[in-house]
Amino acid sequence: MAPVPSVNTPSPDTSPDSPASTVAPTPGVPESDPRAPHVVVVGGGPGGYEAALVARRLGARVTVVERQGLGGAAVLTDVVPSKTLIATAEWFTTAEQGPELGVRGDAPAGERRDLVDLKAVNARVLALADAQSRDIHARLEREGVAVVAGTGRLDGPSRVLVEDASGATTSLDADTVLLAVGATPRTLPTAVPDGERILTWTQLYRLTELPERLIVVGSGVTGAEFAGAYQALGSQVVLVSSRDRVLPGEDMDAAELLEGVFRSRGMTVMSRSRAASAERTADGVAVTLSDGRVVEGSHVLIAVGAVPSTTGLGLEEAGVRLSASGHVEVDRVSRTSVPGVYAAGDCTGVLPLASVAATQGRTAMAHALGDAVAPLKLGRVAANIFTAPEIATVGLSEAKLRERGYRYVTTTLPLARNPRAKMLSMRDGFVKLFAHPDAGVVLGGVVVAPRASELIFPITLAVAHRLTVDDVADSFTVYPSLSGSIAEAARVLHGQSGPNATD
């Protein structure tokens, strides 16, 4: 994920993945000046707390209003918990290669349930999320940010009303307001979550026993990630997809490979099957499809997207323009339709990524407080899907290149050809690059591999800095290494142009 460059980039301890407690307080932070502009941030997720840190360093007085806990959904119910659960599941995915490597001890998929203490797994997941939230809170306080617990809503463009848990309301006057209120899981009126058998992804961590048969409704990123994780942990998994394939918005080759991996591991993937309803049965759930078929299981996860948390916050009354979907409309420096009011994160509908939210928040404060600012460039954003194997992307996708009529050349190298992959018994995956046929500039890339989230970074640098395939090919890589396939793919593209280009 590629943040906009800024001289005020906060220390990495505030990211959703890394603890802040190991980093010393930032020296030279100015004391609050009562005459300084007052920034009120509504929402303490990545977009909110990153914005708060930048605003403090630019000399503003800053108040963050958060009702759930610092870090927001990204830390408490989404990114940190889900990736911690997936990391646990990866132990089994890795162990599957044991017999081939000459190592005994892996439990067959049907016997893994007895090895997983889901209560302990989820306790660790929630403890890590809570610790990260407290670290962020402590960091903001060290930086001189005031944190107010409660629900914030606009009372006009320059005032925020905060309602605390007791119902008492206080008023905060603001020179600048940043809305970072996030989003919540979308539900179906015919499949109302009960937190026990019919679940959203925020409720999964309440489970104390591994689902025997988990039905996952929705084959986007969230559905695919949880389906893969629970299958690896030992649950029988049925993935219900209303589209032709899983991950319909991702690179087609990557999505088809992952679906094949899912099926080979015993997952049932039901394509072109739309869920109409879900209801409790005597000992589980029954999901009825739109064609009348009924799928039975012990639990069902509803993973059909998210809706912005913008209702009832006084946004439209204050003049803040919302889209038809309820998202706050912003420009590339995070401005809303109201001067002095900015927005960042999932409530904007730009890209539902923590890194994008953080970048939007930093950009908003730099713009509002007169610092140098670079508008958000979505073409440089790297993203990752934490399945096994992972799918990482950056730059223009092949679908987007074709849609826009761009000329490009491309090559795909299977991971199985890589010597390091052979040593680790990795077969499923590839590296794909897209480049301009004449200039040779790298336009985008896809990596499908274990830890693809780490491998995508050199391609991200190439896209961000308009490097050519020759620049990438001429850079040294370690032998043997998975990253060697990236340089090799660039060498394959050397000199391809004219009749070799794909229209």
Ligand SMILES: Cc1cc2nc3c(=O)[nH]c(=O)nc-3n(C[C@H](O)[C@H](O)[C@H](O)COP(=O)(O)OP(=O)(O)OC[C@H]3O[C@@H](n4cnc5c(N)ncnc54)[C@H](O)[C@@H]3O)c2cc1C
Second form
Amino acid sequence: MAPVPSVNTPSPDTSPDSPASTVAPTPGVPESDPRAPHVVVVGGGPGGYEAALVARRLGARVTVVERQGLGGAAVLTDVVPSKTLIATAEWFTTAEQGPELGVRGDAPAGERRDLVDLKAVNARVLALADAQSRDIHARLEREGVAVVAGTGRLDGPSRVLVEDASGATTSLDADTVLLAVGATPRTLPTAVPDGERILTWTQLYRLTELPERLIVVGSGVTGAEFAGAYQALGSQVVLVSSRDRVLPGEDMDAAELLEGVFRSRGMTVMSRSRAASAERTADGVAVTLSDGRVVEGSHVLIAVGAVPSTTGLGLEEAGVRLSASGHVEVDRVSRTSVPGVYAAGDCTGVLPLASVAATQGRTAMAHALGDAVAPLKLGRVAANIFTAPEIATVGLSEAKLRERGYRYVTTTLPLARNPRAKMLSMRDGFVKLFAHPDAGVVLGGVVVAPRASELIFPITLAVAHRLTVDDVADSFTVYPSLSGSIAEAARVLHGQSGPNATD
Ligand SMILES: Cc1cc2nc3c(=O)[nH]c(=O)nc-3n(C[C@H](O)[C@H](O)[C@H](O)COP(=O)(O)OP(=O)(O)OC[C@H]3O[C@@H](n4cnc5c(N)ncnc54)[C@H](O)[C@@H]3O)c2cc1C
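Now show me the form predicted together with the ligand; what you just gave was the form predicted alone.
Entire complex below, previous chain first.
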């Protein structure tokens, strides 16, 4: 059998001209062998489409059932559209540095509204998402994957029934089924989205005018990303957080820094404030908090998490075990409780990232089709929050290290000390590393900086390959560069770990 190509990320390239996937194209599409095992993938997001390509590579006949559009929520409503919108917002964040760098003509936040053509911004966002979805569709067909439009559900463990838009049902017999049905925004019964003023993130791209005053309910990753982006575009933003601080669950120093940056840019951050309901008023919305306070705005974005799309899929009937939250229970090679049925991505609740969904899908196919399998290692996942500054993390977090009682040494270098950051007038950010006190092995890291998503990679390599702080410190970095702070942090830890350790 052909080896599975070593790929770690799903279609990160958002360009409409780009290849749809990071799985290398099959040279000369192999004819489908009618005796080959049939893999049916339900859901064509990163958890599904990457798996389909790998399964074809491994010689299977493959059918993808998709009800909305190839690329899934990742391409159509979540990753691609949000990062494309944020690209426009970033333009203003960069321009803020203009006066300090000697450039005249920055527009103060209050006056930016007039500069932003949200209709054009969102038209670009949607066109890009649509083009990427079509790219993925074309790529799958080119590789010999059958794509069936419709809603799939299990009819026992080895059959998938597909209902198309006309209500007609097709039956697909399967040797292996992969469930990659994703999740949809969680809504509150007391704040029903109307697509105009009360919105989920999937509805934001229909707006043609910038909200004057946007209330964002929920300060997790999605809430923080959109709050930051709309603030940069010129909306007044009120971020309603039920917790003590924004980004609960993320590195505490990073979250505190970001909250400070949000406030300094004029955002109202309401901590320990739980939204109870949202309703339309004559010319906007009113969000009532559980303590009775009322926050008024022009629009409200409800970003309070997601629910797995696992209802009505015939899972319980087929014996597929679900968790209390409705997620499909899987092991580290994506097996469900039923032999031959695998699951990947947000419907499993393992870690809601497109990269993790794709890895789970590929692992499932390798396992099902007899290729070498590497179980999912969550301790190596790199993630990024696309705020300004960005927050990128990899490996074990400080909270996890403490929770597990691990011994570790750590250091934090503020970005403000980095020469390149000074030249670029960047002040907000830091590099933080965690390492084992005896072996010096890098256990994890946090980078808070513009484009932290790019800067985290050397730390990811260190974590994945168990490099020591000395390995990192001994590698050349460009002078001056932001990545210089990563090597510098490793140098600081040299004295705290290994045979030189003083603690
Ligand atoms: C606003 C936002 C921004 C994000 N940004 C990032 C980011 O920058 N980086 C990152 O790594 N992750 C990001 N994520 C997370 C990422 O979007 C998800 O982890 C990823 O989409 C999960 O992929 P998936 O294949 O499991 O599901 P999805 O992408 O949701 O795809 C599931 C597909 O299954 C289809 N489907 C569902 N039920 C059926 C059925 N019964 N029959 C047929 N088809 C069905 C759906 O139509 C959908 O197309 C973001 C999430 C949000 C909400």
